[in-house]
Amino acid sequence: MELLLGTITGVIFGFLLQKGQVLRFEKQVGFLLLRDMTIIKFMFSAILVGVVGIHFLNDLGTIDLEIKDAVIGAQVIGGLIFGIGWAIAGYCPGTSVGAFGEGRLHALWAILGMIAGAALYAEAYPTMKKTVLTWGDLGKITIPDVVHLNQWIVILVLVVVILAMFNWFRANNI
């Protein structure tokens, strides 16, 4: 069952990338260049579901949410190695795999990058285990820990805050 609703969540949400035009070669550069935030807006848009579906569900106890612990140095070295991918290659790991799906065969490149990072990450990781996976660990904490609020509060404001965005965005035509 857990595979039928894999396969069913993925198909909708390669649907929904498709309709979003954030499979396009050209979207993508756009929002790396800051010249076409349609890439952000699909982002913010799964976030927003995200945290509003797994919170809920939480608190339903349908699902049990588990924090992982926030380390700095793997947060920032892994941006960074995920924004150059993406900067290079022109697609995020999603939207190249989406993008190779609607015959865009350029994308392969990207997907062969993604399987070859994959490789050498499990290659390094003994070694990053005792070194950039525990530079700046700060543990099991959420921004409503350190900011002392209910996780309501804290997604209420990341919603007005988006939505304000995205007024903003619709407002000056990017």
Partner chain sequence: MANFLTKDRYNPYIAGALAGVLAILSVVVSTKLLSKPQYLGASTTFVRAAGMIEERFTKNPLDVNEYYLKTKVKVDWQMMFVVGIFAGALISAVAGGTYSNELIPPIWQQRFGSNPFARAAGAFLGGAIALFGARLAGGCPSGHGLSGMMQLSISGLIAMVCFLVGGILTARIIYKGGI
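For comparison with the form predicted on its own, kindly provide the form predicted together with the partner chain.
So it's only the chain below, everything else dropped.
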């Protein structure tokens, strides 16, 4: 059942990424060069819908959150390293596989590189665990925890910011 659910969810997600044109190298790098906001429109629309639905269902007790540990050193250094690789490859982990599916055969090299990068990280992990992964470990905290506001106020602000950003894209035709 677990594997079937994963497959179905992945097929629908891959379908939507492809129809939204998010998988294309030109859209990924086009965003990083700030010429084309397609991938940001997709991603923040998903966040907009998701943040409301997830918190509503969490308030009802239907689902639990699964917050990842905030470790400032890890997310800052790892995030910046990720960004460097993303710009060179033109794909992130999810989109590389989808891009290969829509015929971008060169994405296969990115996929193989990602597997190699994962193996390299597995070797580096004992060192990272003693260093970067201890730098600024704040645990499973959320934005509402930090700003000491009700989560729905934070969500309202986020929604307004995202909609203002979309409006700015429209006004600037990007």
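Residue numbers count along the first chain shown, from 1. Only the largest set of C-alpha atoms that superpose within 1.5 Å between the two forms is called the rigid core. These numbers were taken from a predicted model, which means no experiment stands behind them.
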Is there a C-alpha shift of 2 Å or more at residue 49 between the two forms once the rigid core is superposed?
-> yes
